[in-house]
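A lone chain, given as structure tokens: the form predicted on its own.
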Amino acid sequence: MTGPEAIFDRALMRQRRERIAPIFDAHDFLFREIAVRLAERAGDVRQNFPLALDAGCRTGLFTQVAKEMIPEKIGTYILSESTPSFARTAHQRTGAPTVIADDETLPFAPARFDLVASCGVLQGLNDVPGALLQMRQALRPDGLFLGALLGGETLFELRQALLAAEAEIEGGASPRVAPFAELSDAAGLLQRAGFSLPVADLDPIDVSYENAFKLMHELRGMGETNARLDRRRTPTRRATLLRAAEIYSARFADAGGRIHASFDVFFLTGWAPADSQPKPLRPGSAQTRLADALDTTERPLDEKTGAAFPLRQPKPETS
């Protein structure tokens, strides 16, 4: 059997990641305020968790904002990263354990978490699925999975100007901006992953910038820039640069000129089998008949013709 299908160069994106490492604090407000979102929705839970881990942490910045928002939510924590300097910024700031692992491939025993977070890095994996069934193994039965990541029609404004100019410059196009999950398709991977009562939601995230090149040098800052394997290996060219701000202003500006980035972020709700929680009933096992409930007749289907038919007649009506 093979594996899933590589889209990305994780080598490339560990080299950049560590690259932009140093900046990184300037532009982490994306993932920052997922953060804050994720920390909202563990908030929200009933339970505790006496041990958290913080799976793909950058600079820890889930573990950062769970403790001040939820400090009496969370016992301890434990972080992954893949980017060694990532890594010992995250344990600078948090003082929590923190361990340099590749995020497709968690380094941790069965059973081990109550909660399982990941911050806005599944999207970058080859293998999602694969990566998720781990984060469900690590967990005790009944412990919490908490994800967020990009998807949807996220920078479908930068994918249009780009596409646009290229085509219009070069003649051609080449894949600039990362294939995206639909909501649906995120609702699945929780499913495959064997989590119990599983659920997906949109939060989208809409920014302006001054200009497109601004844009541009925010995902840089972020280390999200494009790392498809099939990327265009040359140089852009700076004419197509040009044409492609101009016609990200033309498609996308807001009345005072500047221009708008979608974020549509994905979080994602998962929890590790267990006993105790909620079971669908077995089939012909309920009580109550839902014609009876809606106040109106059954029909069942004629095999044949497809039809509904009366199963009974109704009872004449008596003065």
Second form
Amino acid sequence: MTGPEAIFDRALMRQRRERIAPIFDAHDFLFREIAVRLAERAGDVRQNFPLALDAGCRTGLFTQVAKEMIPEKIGTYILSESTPSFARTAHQRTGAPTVIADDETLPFAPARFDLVASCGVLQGLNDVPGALLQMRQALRPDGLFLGALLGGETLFELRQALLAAEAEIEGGASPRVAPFAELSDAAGLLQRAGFSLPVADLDPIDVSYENAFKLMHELRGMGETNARLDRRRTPTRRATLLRAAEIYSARFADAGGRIHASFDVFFLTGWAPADSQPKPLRPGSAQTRLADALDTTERPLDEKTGAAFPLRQPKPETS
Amino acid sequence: MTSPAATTVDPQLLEILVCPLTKGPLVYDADAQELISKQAGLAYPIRDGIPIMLAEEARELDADSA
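What I would like now is the form predicted together with the partner chain, since the data block earlier showed the form predicted on its own; can you produce it?
All chains and molecules follow, beginning with the one already shown.
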């Protein structure tokens, strides 16, 4: 199988999540908040979802939150998760059928689900287009995909502080924070995966911590520390971390001295194509003239530029 | 603390699972607690009612039993 060039060490990510699974509950604030916002969005949709897939469920946060917030909206849940300890916890807590599966190689028959929810998973995959495509294929026609992933400027403060500190103390910088997708990329990926009516929007979450060490501790507890394949393999010097915390506080602390961390959450919505969905009309099939609707006179297009008004010509250079 | 529900696989789940590698059908072996993909030549284990659909966790089938 040849996918896109790998960015993340997925085996390491699984190991880490397996290791932190017993303490994850104490650090699930961010993913719980994302799950709540995702469930709100599912609640805003008019139709109901008899069968839903919670893909990459961690400890079953989305399913638990949705069962509480929108009990009438979703009938049956099926959960999939790549980290075995998470999957067992999710199974116990939700009582829902659960499978252990790789997020990039889903084991589901086509066209079965009415809703596929992906809560905080996509940013850590190497093959996002492939995962989106598989989730779209798992949906029935007119089924809904709801995704939330970290993107954009997520953790830019930490990235800056670590870069500056490492350059200052060790005389060079190494990749520390994962590369994140831009919002426009996210929308494009939905379209590429064949979703109808794709929408991507940004919902930032600002979290404050006592200091940078508390933030790094939280990221470790979430199982979300640096898993880039190109990461530095030697331990970071203590002096570098101390300096990074200093820089972080100097640049990104509030009046009370607490530091702030940005998490840019992208919410993705797309529908599995169905004939019942609105589609654009074929060009040239209009029955009424736009000029009539606007109550104006129609002007012929400029032949060269296609513009309705002659474009300003660049002035010839005068010496 | 395994409840009876935790040790049997949900029938609805069995109905929608396919082999992650081939997307082909699976045969449920209740005695061995395995899901068999003939196309891939793999048997995926089921532990505590949770199917483990990872190729690296699957048992390779012998040529004759496949």
